[in-house]
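Okay, so here's just one chain, in structure tokens, the form predicted on its own.
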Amino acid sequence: MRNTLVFALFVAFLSTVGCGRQLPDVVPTTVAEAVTEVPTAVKAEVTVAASATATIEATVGAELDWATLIADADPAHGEVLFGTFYAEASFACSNCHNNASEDRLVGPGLLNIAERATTRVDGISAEQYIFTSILHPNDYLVETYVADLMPKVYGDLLSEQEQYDLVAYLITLK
């Protein structure tokens, strides 16, 4: 209920700012509603933006400084975290995906991924695109890549340092 009702501000909240309207007198209550109230030319960047409720959850009514984030971040501790064993995983982040090449393995080859994650979804930043993609794999498919193959518990497992750690470490993937 609580990311259902954090959505619908947020979609009321787009719909205010890309389309110069006023906030409704009666905020929306469900997802249904809240669509139902943005224009047309709108829905399209909502569904992407709109699926990573957790990020539009602790951004709503402020947008994170992404780049600043990550600079913080310790990239050493990130490629500690990518190599470490997760038993509620099953796997290490190693064992999905090559860090030292783009060639896939069951995931994405790793190397370059900044520079690919700048182009897959306009607005969207390396950092922020990376970000999602781990803690809500599915949020961003990219072609030939079938969803609920990567775990969706990285989110649970790792403290929002952490996860800002293992970002940092593969931003420096060049």
Contents of the next structure:
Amino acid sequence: MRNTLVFALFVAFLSTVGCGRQLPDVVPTTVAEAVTEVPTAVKAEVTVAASATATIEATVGAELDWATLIADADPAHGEVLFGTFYAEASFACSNCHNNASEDRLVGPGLLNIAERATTRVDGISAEQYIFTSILHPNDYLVETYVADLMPKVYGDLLSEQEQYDLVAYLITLK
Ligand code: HEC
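Condition change, the form predicted on its own to the form predicted in complex with ligand HEC:
Below, the chain from earlier opens the complete complex, with every other chain and molecule after it.
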């Protein structure tokens, strides 16, 4: 019951920011904060600087054979997954990410993510970056965002093929 209430509040928050109102200047540090308060920008920047460099090398992994994986993947299924609510994560991707704009919802808007993804981390492809972002959200934190906002459970909830389908879908967002 309480969870339902919290989720309802969160959805109310999403619809508020989604209606063209001015976004707050600062990114929330937790989903609860996204609903109730806005933390200070300074705190967010310090955390980003520390964790982005500390962990990126550790788990980003070797490049997969993306040409083959994308050719065999099903982006239409990826789109369905993007909108699927997972109780274990408490959210669908689409609760936190716009797919038709670059505007922030809770996380960054994902329109044109393929282009931005090539600039995020030196030496890895856009596909590898997006894949890593889904499986290990804290490996690389987008500037001004803080750790632990994006659920870290999608790697367990999605099959390997589903992970590739999602990557294939996200690179179509242009
Ligand atoms: C509770 C909110 C939330 C949910 C749900 C969520 N994300 Fe995120 N996501 C974020 C935040 C916040 C960031 C930025 C911080 C970071 O880099 O981890 C982010 C970052 C990303 C990025 C990197 C974006 C960039 O500009 O570099 C991708 C790609 C992404 N998420 C995809 C997904 C996908 C796919 C799903 C569903 C499987 C998902 N996210 C679910 C909040 C969320």
